[in-house]
Amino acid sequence: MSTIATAEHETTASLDEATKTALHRLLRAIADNKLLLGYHYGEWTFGTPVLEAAVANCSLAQSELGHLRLLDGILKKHFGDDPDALLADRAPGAFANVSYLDHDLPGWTGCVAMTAVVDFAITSLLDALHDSAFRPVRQSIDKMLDEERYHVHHGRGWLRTWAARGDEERAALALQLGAALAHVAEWFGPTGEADDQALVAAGIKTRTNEDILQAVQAEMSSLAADVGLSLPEAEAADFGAWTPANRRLGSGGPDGEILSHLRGDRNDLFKLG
């Protein structure tokens, strides 16, 4: 039986406008997550339960920011984005990161949930871009996935370790894992979302967001069951206010203090003249 080959795209010139816009939004959203993940891992090089976790988080922060650099290079070359201007000038609500990353993490338990759920969800999405028909993306994915394997190992290891600490830690961990999953489900958006359908149809993604989310949820449920955790029941989301531009159910965005750190606002204090 014959099959129809998916066209490969060296640049965005061969993409229709809807698919080009969808790809731009997706890459910008992944980049925003890399930025915020890098920030939070950097913050959690202090206050970790053991020194080894601090060293690991430093490494994770470096790899996330390295991935951001790769993505920003693609976005600048193929979409004309100016990464410095986008960081400096965008309103908080224009950032398209998973909203779990908008605020300071609730202790080490929150950091574990971020690694085990949010980071893993973004990695799962990257895996769906591994055989992308958009060549500039496909050429960058292997490096990211190679490094993300360590993130997955780190997240699962700490999930098991923290669940074994005691009842208080277990209850807090179950709560934060459930919260992170809810935020991830919000970020992936409604079933059959138009941007996602366009990207899958063009061969830029090999799986829909719905398929990726279901796999993430199943993996987290299995891991939780292995350590005796009961995750909160997920509530069905109303996606009426959801938009593909910021992947949120309404307003929001990284809080002012986080954006101030990312933008280096306080560096102005040290300028001369």
Given for the second form:
Amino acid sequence: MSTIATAEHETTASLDEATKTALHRLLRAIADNKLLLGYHYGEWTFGTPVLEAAVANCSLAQSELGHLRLLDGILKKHFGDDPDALLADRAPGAFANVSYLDHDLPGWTGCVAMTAVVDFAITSLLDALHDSAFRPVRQSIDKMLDEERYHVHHGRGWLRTWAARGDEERAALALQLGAALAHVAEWFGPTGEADDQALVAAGIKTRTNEDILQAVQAEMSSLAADVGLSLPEAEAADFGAWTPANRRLGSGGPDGEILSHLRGDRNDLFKLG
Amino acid sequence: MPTDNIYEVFARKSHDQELKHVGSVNATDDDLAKAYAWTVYDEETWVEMCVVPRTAVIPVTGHGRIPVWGN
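Same protein, different state: after the form predicted on its own, show the form predicted in complex with its partner chain.
Full assembly next; the chain just shown is listed first.
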């Protein structure tokens, strides 16, 4: 196999405009996922089937929000973003998270599907940035992947555990895993998407989104088969309205109530003066 | 629901220290045992952590009895 040498980038100054824009959008999208994953893990520090899962989710929430801070630092330094404004001022439809995270999760089954599928998909994308030609990203990835290892263990463990709990849980789990996979496929976007091609060509990503999605789907199929679950067939999506800015098939975005919590709107009531 | 198993947790803070027993977790499989061990016993920055199913631990002491004369 031959390898193509790609230039190393310390800053965005050496990137062409299209690649810089593509990288900016991708990092914002990853950061949005970290924000929403952190929120949902935080919500699921209560009501878990066992206490250990609550402790684990608390830790997972902290690591997701820690990763968000790392990404915010890169977005601020290299792209001039104001992380506070990104959260406070954007309309819901501008958030580029996986749409499975837009609403409250459908019970513990949904939390398991989020961990096993959505969190795993974003981690798989981070893995494709491990050898990135954009050094500021590459330098942050090891820490994130080290911590995500335990998210993957938690997702796999609970997928197996919940599948063994009973028929009702198995049916709900198959449904939610299928739904989460469909939302993840939406997020990764159409085959040959221009931003993705630019990032791979520049060596910023080492695998295309299509490759990553296929690997995620194969892993989920394998895990599901191990516990005798059959996942719903994926339906072909119409990517006509999809853009790399918000990575959605149509309008949408996180619930107003979720954004209100994340923005701390109600804290304003307690401000003095 | 699968049965919980007990896993003993061992960890070390630096490479020149010995592994120490830091606690235990209940988990239905090895994946969850790893996740629980890492998230429950996260008060230190461990350089190594491992879990061992309690069923794999071979007792050496005899619960206060001397292993001779059949007692």
